[in-house]
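So this first bit is one chain, no partners, the form predicted alone, shown in structure tokens.
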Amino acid sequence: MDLTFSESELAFRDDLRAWFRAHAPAPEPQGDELAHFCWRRDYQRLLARDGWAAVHWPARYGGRGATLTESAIFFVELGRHGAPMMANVLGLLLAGPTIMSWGTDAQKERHLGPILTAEEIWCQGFSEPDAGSDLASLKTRARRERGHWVVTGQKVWTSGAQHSKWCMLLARTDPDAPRHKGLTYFLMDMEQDAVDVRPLRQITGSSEFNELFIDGAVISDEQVLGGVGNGWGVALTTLMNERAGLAFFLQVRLRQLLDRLLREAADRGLLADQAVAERLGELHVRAEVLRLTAYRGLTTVQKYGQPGPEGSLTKWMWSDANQRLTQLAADLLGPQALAAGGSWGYELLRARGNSIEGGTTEVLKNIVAERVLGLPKSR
């Protein structure tokens, strides 16, 4: 694993830190959900305008044709000037690149534009309330009616659903088929009246996560991405692509988190505390650690073509360290971290769902017992 830009890649860094200095960010909006969403969408049209928002995407769809390396660099400089990240963060990462692996030239057509500007956000209706980590299990129908599709059921942990004009749903269409097979993908319009949006209150406050209650939603034959019965192959390319692009981002955010940390307890004279250096100096071995592991699954992917299961340990990991990194703020400033309104509170209290959100960590550990390690499966 070489670390060392080249001189294209250099250039590439250089070009893009030029655009951050000349386009920095408004002052992100602070209690207002719905405010905050429009911050990250101007901001994300703002990229698209310049032909940044989807780097890794080919030119020929408003891309860069980026490089891996050079994905990387994005994301890393993203969170080094403290831009926010897109707002159609899942449309550029998953719905984007599966419609350009399974699409139709008319969906292609019709569906990338719309992601790249931000005109129509996506989110993913994956899991259900039976149907988490074992997607296989899911028990949302489609059925073929005079031409069209019916789709009843539910999803849930559906995030940004409220902002959403299409959803990539997975439905069973062959109830009798075996538990991966008969499943197919669908591109879902989520304006109409038989997709019921209701928001989850988290402990923070806000409402990151929604459920959906379909109750006979109507999908065209043209909606059908990859192939009736095929939805599985289809919803593996999604399920790639979900960690790979923001290894690089969380773990920058966590840098960034760590260094503030370490200024407000140098101000209260508190690394002069022998426990509270080895504390800090710990998490700084683990963001370092974060940091090289990103790189070595870029190296995976770049060898073999396709992020590899060593992929699940940069999500385990930045959880793992987020949450500590959270707690000890709270230990070290006391009850001014905890204080409503408070940027610390925030972190401490939206920490908890890292553990469980993109793959939960019991999930992710056997997947690295048993394709990293290669230990007997636990079942």
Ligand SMILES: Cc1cc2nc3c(=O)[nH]c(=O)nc-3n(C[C@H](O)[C@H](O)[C@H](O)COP(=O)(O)OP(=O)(O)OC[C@H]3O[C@@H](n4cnc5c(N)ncnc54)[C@H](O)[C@@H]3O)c2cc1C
Given for the second form:
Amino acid sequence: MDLTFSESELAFRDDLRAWFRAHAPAPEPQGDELAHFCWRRDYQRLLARDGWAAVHWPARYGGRGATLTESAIFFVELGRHGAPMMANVLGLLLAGPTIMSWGTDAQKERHLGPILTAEEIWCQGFSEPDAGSDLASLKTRARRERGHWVVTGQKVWTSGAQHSKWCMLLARTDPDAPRHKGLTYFLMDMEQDAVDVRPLRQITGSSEFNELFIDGAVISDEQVLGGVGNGWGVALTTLMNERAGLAFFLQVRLRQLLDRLLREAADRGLLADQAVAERLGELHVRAEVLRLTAYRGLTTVQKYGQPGPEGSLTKWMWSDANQRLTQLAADLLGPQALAAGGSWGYELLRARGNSIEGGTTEVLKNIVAERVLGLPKSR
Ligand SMILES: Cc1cc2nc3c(=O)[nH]c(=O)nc-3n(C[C@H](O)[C@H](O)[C@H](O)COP(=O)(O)OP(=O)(O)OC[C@H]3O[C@@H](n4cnc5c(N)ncnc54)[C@H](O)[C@@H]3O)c2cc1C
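Please move on to the form predicted together with the named molecule, as the form predicted alone is already shown.
Now the full complex is given, and it begins with the chain already shown.
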């Protein structure tokens, strides 16, 4: 692993830093979900205007054709400058690259521009009440009727659906085919009466995700991505893109949260307590291991052209460290720090979902056990 940046990577970083310094984000709105979404959307528009919203996209689609290292640098600097994660993160990281890989020229022409500028927000309609980790058991059904596809079913945990114009929808088109073979990937227009978005209130009090009730939604052939019956392959492209880059953003945010906790603990004179110092020290080591593992993952992709198990490791390590960190904040700072509406209270409660979203810790452990340690398969 070589952690030294090349000349061009350093130039990329310096340009980006100059841009962030010149475009400091407005203060983060508190307690108003819509205002918070608009804050993220407007900042994405600013990034897009100057060609920074999707550095990893090819230049012909409005990106910068950034290398993996430059992409990582982007997320590190985004976190470091306290800038918000782009409002259309699922469009930029998942839908866009999946459309670039599988889409027709017409689909690319239609969808990529509005993703970049956050004109059209995207959500990911994969999970269902009985299909999460075991995604291939999904039941949402798409049937051919009068030259269209008609979709009926239920999705759940659909993040950002309340703001979305489009949904990456995975549905079963052939119930008689083997589980993975009877699926098709659709680009579903959310703006139709047959799609009912119902917010789910989370433990934090906010409604980041939703249930989707789909009762006869109509989708044209032009909105099939990657061919009928090929949904599993297309969905894998989406899932492989899910963690790319995010590991860097998450480790920077973890570092920032830890530094904040250190400052607040120091202000309260808590660092002299050896038990406290030990717990903070342990978290510091975890944050460093996470940072270096993220770089090791990058090196693997650069050397072998595909992600190694580090992607699963960093997600698992980050969720574990973030839950420990927010719990330690609660232990050290006490009930005052956890007052409703406060930032530590939000962080503590939000961290519970970290070990579920984007692959549960148990499933990630299975991947590491089977693919890294070569242990027998669980099933
Ligand atoms: C904040 C958040 C945002 C999300 N956003 C989206 C979104 O935008 N779009 C979307 O489609 N989904 C989204 N999800 C859903 C997420 O992908 C699923 O929750 C996740 O895949 C787990 O599925 P599940 O909830 O059905 O749990 P299940 O798969 O039913 O798992 C239940 C428990 O069993 C364990 N388990 C399951 N299988 C195994 C196994 N083989 N070995 C060992 N243990 C196992 C799990 O680890 C878990 O503890 C989101 C989830 C969260 C928390």
